[in-house]
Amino acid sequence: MADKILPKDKTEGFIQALGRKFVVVAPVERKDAPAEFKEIGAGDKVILDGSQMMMPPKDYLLPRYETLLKVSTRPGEVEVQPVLPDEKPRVMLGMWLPDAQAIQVLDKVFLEGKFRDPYYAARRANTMLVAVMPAQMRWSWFCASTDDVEKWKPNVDAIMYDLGDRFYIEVTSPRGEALVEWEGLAEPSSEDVAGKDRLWEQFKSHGVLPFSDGKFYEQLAWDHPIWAEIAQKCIGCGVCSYMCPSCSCFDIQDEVCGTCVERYRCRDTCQFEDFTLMGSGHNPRPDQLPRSRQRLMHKFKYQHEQYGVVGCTGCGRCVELCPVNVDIREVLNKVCAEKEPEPAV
């Protein structure tokens, strides 16, 4: 497989050669926000350099609202219309390694599981992944204390590296191969190998914390005093949740409109007080405590235990943007500290 380099200048030709064969779609620009991803249109400002934070991929694949099917009720007619998105070639580009790691855990839930979902999978259907890495790594990065990502790399099909006015691209997947035949990128030289290795060196050492020694979900314990620690701080905002790259909770409406019914989905969270009431007004979650926990247990033990993978990828948003400063690092960090007692001889 051929790596190249895309001058930054070249940028716009490039991502205009890919758009004659593919829809593209990358984190793109907006005013006093994270960017987001879209399907890319004239006049928008794309950014790949990775340094800028932007809303999770999933929302493209998984929107936050989205209409499922469509009842018409005339009289005498009942009509079903199912609303599916179209499958076409796309490539993602843009997103952190990551966010690229967090679809996976997603195509686990939706493609993998005894339902086969088929909304995320007409978008997820013939999308090649393309993720990038950043000059200088976000501080809020833990990825390669969740996980060993030298794994990561087959799951994508390229990584865009920022050498400053220049991106190499590493082909890691043969599918990859139809991402750089354009005529306007070069050969690699030695010196630009170097500086892809060493940001690659920098990635696998960043952010390794003390819980990353051993298997951390392993002891993640129900009854362990920390659930009310982080009960106490948190305010139920869902942040953590929305901006999560990975988490998949969704509930379902059914919308009356004159003489159409509406069904859709739309963006839900376990640290919502409803997301578990039943109808017959119980509620086994009834406050923080057990909220928190679900959160954190399902992430990083039962997604383990169901799906062989950590929930969690390291990216970082939830650290970031918890409005009272629950940083699930020291979390982990405290509860991994705690050793099992010795036998006793």
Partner chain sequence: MTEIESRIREEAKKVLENGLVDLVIGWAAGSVPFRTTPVFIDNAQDVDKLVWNPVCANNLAVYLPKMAKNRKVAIVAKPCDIRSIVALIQENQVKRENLYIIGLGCAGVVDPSKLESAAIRLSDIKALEWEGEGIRIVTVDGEQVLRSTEVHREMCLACTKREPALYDVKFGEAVLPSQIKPRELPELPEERQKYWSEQFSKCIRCYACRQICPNCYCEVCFADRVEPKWTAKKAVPEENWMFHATRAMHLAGRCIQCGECERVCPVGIRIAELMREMAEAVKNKYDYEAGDPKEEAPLLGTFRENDIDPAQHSE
The other form holds:
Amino acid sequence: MADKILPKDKTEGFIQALGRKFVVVAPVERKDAPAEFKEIGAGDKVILDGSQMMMPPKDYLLPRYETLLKVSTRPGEVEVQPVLPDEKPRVMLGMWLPDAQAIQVLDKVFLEGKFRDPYYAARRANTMLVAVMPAQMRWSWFCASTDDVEKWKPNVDAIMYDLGDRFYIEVTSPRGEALVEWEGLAEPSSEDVAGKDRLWEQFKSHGVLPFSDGKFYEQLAWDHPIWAEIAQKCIGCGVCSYMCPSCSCFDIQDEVCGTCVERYRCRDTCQFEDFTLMGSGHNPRPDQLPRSRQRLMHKFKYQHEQYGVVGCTGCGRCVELCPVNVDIREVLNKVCAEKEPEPAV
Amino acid sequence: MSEDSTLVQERTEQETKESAEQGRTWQPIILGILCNWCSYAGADLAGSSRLQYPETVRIIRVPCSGRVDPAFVLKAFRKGFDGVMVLGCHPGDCHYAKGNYYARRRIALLQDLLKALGLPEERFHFEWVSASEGNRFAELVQEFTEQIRRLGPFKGVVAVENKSS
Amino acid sequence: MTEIESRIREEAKKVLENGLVDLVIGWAAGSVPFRTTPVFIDNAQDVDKLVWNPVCANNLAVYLPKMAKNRKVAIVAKPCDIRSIVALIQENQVKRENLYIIGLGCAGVVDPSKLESAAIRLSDIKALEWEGEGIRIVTVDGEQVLRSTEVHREMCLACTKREPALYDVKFGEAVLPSQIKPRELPELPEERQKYWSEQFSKCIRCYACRQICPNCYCEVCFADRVEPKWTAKKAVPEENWMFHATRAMHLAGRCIQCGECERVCPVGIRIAELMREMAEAVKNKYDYEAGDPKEEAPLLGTFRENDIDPAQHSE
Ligand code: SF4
Ligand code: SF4
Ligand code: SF4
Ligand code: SF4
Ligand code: SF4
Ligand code: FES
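Moving on from the form predicted alone, kindly provide the form predicted in complex with its partner chain as a structure.
The next block holds the full complex; its first chain is the one shown before.
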């Protein structure tokens, strides 16, 4: 496929060119906070090089808050109005490769099987994904421990490798060709290709942890003592899952105002006490232990069983941001270190 | 913005329009949280004495100013009320002896909170009004309404450009 | 291992062995050198896990209401953490007699995100140590000392109460900062409102600020209540405002200024700044300081007849 070079000083022109064909969604800089994926507009400073942690791209595809439908009532009349997003051709730029892979996990949840989520589907349908490979690997990444990352490439449409003063744009899907039609792009030299290969090799070998050599998804046991260890310090907040690019849980709430109702969807997480709380008052996960277990088991075991993909893609956000330093890399290493005893011969 | 948050604002806008059409001045919507034993009775007295005061106040009756959770006031602003007034029995006169002393501290800190958050302090009014002060109640409403009129409609707790769409 | 660290470990060992406590709560080395993690030790053999260094950020008092309910607990605590403990005792959330406080003189805690801004690669860091008012950072290629203003948490830059106010045993000396970071909220109301609008717009309602706060111990937080619904769960600016304004009110006269809420916020909301503003108001109006052992009752659970009168038109 036709790989191209984008000199960094031409980035703006490139984005403008894309903007003529697509709605461009990219991480936009914010004050004292990770950049956030937005449909870019005038005055937005876009961060394309992946050098900093950004909010997960799911914030765009599965917004933190979205109206699902509105109801208005007048005497003798009730009108229900679904609020579906438009299906427009979109391109999402600037996400880390593990974040792009996390979208595959979301796709399994929202698009496959019996239920196809029309809201997610509308945003996702014509959306191309362009990942970025930053010049420096992030300390918290452990992508290559969670999966064979070579398999991730075709799941995006292109990857932009940060080669210092230029991006190497590797086109990884047929429809990705449409992204590199702009005449401002140059042909890669053999040096550029070598630079790209170096970055890719670096990514493949970065954060390869001891647990990755076994089938870790088979080793997470329901009654492992590690859950109690995590639960003891875990404060049950939403950081790890709200910031996680692949966590998909949401809540649906109705809000009433005199003559109208708004049904909306917002984030929820298995880490919250009221996540499993039932109307009767019964809570099947009554304390933090089953909640801590759920997060890890869901990502590393259940989702693998259910969809054949690992729910965690090793982006490292929860590793970096957990207020009490629950580091899932450590957890997996610990769990997997205890190998089954060799059968006596 | 979500549906419910516009509730008061839409009404205000509509009423502003209507009153402009009728050549009247704009009527703010004010939330009055009144203690049952004093200011509520005071309001009653104002009514039964046929005192004139603007119909700007929506009254919530509480058993004592000590019942007033500052979140009542915060929520009223969040919902878009143009002004909020809390009235209780004079210090020493609380039906439950001490309720208004507790209220006093909460309200004083609520004022600081509003200030820290940059909400116009003039939109919040706290006062002691006894059951016999029907006149004073009518005057207070009159004055507070004037004050809010000067400030104009409340644009919401969040500065406009940051509102959720 | 520093001298103070070894004394903490000896003390922990002692109180576990002589049966004075059943559990020691402290910090252990984190998964990376620039983090520590809470550790719960019930066996004297494990006391060597305990550490004390400039990244001992967590205010461990958050665990007390649950963990020290029916058993005796020793807690390793910084002066701000001790203020939380005092407040929890005053509010009947934990009994003094259930606690054995290993208090520490403090020299300020590091904010790792500031290290990144100071162009230090986090993955290069091997250790962090106190060095006078500053921090010595040992990296793979050498070491350097940064000034406190460059690396300390914002809350620490404003903290002068660096001696433990309540303890059973105390180790280490406080290092007082030579200058205090001024409060920096804009003066004009419109600008303040704009400032907080921007800040609160970022909130994703993960509730980490609440969960980490030792003084946010309500069994059901107002934010989680459905009936009455004080604030909707959706993360929109107005609802976020409602959450933060109400939380600030709930912590007025109770927040002890540890800065944990701000530290854990994944989107960098300057929550502690609002808390500091409120603490200042509390001090000015009532000469009251949350977490000070001299206070006899919670600020809003008591009153004086001559308290300041908030009525605007009193005759
Ligand atoms: S679980 Fe943690 S490391 Fe894995 S994808 Fe989610 S945030 Fe990233
Ligand atoms: S880990 Fe928890 S919050 Fe995340 S998707 Fe799974 S169940 Fe939902
Ligand atoms: S971020 Fe950490 S403390 Fe919060 S729920 Fe996740 S594991 Fe627990
Ligand atoms: S509000 Fe913040 S600064 Fe205050 S006690 Fe709670 S966590 Fe600490
Ligand atoms: S920690 Fe930050 S993002 Fe999370 S609820 Fe608190 S202020 Fe909002
Ligand atoms: S009864 Fe009126 S304030 Fe207490």
